[in-house]
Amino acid sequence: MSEPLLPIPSRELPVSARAPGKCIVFGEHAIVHGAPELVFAIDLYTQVFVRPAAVTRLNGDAEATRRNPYFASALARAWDSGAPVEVRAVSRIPRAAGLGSSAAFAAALAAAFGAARGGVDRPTLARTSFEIERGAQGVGSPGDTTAVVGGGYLAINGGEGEPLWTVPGGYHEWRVRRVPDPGWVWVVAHSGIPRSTADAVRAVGRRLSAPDGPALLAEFARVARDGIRAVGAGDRRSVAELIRRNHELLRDAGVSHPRLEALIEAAAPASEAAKLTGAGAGGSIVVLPIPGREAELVRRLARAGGLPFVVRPVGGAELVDAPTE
């Protein structure tokens, strides 16, 4: 995907918006510490519908501002009118799976709120979506929200050319660049093991504080830089080698899981390479299939107990026609 990053236009309530999920190919966890990451938006979506209401509710729950930290964070950071709203959300993205369910919810809601407040440009939408997600999680990087807002393949702190936008955050400023789409199909598979992004990020932070932590972080960064170049050049052989190396590093960092390892083993006969994607310690894997063997790969992953999806890069958050009631 390389379409222009069109802004979200103004639209009065009711408003409906959707945002895709995401898949990290290289650099998860290391990006929190300023290293590069390569991520792309996938064709699984979360959609929200926002309308005026007497009481603010999410999917009928008037207590959602207390129960759902992402909803509360979105209201605080993207909806400053104070007017109560009714929000309905539906999603095809598995929750706590490393595929961007929280980022898609944050971005779709921020896009809907932005449209109702007069429209919003993509850089602002990306920054607001990150603020929403970090406000709910307390830690993290803008990789997920960048992907679901920008769409296609995006490099954070890597790639070539002028940045599309930057995202400030504490000790780091993350720079976002477009990466050429090589036209590949991928497969992701959820292990069924839920994970906590915040817990995994903190665990990796502790691992990187060990004496060999700087060397480990430097290797994460090298693999991501080389991977960004290889994907942009359409070099499948190099990408496969780097995917395998990236998974070794994530295993060393302590965020793999026996279920993830079992899925990677099951995928091997029909894949060029596979690794965990996202926070790890559960969640999902991403697989670069052997071309023409995608259906076999899906069957192998399903037989091994995974929930597989064949995915392709798509555009970012957008407004959609609101349902009539």
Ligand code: PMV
Given for the second form:
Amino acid sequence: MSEPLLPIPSRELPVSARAPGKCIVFGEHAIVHGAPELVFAIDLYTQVFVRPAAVTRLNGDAEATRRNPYFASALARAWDSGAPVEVRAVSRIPRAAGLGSSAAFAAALAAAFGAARGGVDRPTLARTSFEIERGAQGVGSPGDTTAVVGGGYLAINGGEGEPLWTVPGGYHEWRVRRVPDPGWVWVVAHSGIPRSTADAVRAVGRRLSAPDGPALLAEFARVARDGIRAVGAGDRRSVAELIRRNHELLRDAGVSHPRLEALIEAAAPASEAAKLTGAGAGGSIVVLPIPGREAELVRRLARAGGLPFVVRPVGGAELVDAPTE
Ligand code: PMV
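Structure of the form predicted in complex with this ligand (previous: the form predicted on its own):
Below is the whole assembly, all chains and molecules, this chain first.
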């Protein structure tokens, strides 16, 4: 894994950058309300190519400057030169799947623009990527954008030691800490059901304002805190138990879905534990496989109608060689 704190160096246009997707192991939704989260960057990428042009376009579409909220937000927040650019973006991360496609697009673009503006350090890149995503989405935490900028395993609002950086935002300052990598392989699977993160976040917000909401939030926070410790210590048995508990809480919060439950059931014979990952209400699950049975797990998930990927933690957003044309 590359060193997470290396800045994005200065580069003249054309510039190409990529950012990975992410997988939340513990604490989605609760993080929006200040609870801890554990997230890692996964080896599925979005890559962007940026070059000077007469008219600003995204994948050939000049309307994208108005119609694509993430592109519009990135231009407004990370490209203050205003010079027209042609952007091409390609991605292996399924969209609206809870695997970080929008964070990866925001961070890859912010990294490319940052390089062209003289380079950018990682805390700034993380903050800018969050502003881009928040500007487009309206709600949410900096968990996803932090994960795809920092790479590896990260605890937000939790963990131990000096923060790598902090992200200001609303009522809360988010502290980001490195969590030791236990060296595990994970499997994620997309249900094929797209959903809106913003709608799911608002629904959970309403659920947490019920009389038992504070107790539910406190249990989310406990599970994430214990989970961060257990992953850092490589304690697989505790991690499996906490993953199952976290999924029960997410079910209680109202963001599971029959297709996610079916995928979790299909995974069971080859998995130690599974839960939904990301906003839920569709989207994806993450599975801690029984070691050595990853291929069987992938077959089971595909047979049950999921789109599975074996994933490992990788480094964060980075520049890549621009194509020569
Ligand atoms: O499904 P995604 O990738 O949009 O994940 C969102 C995670 C949430 O905690 C639900 C929202 C957030 O911004 O943290």
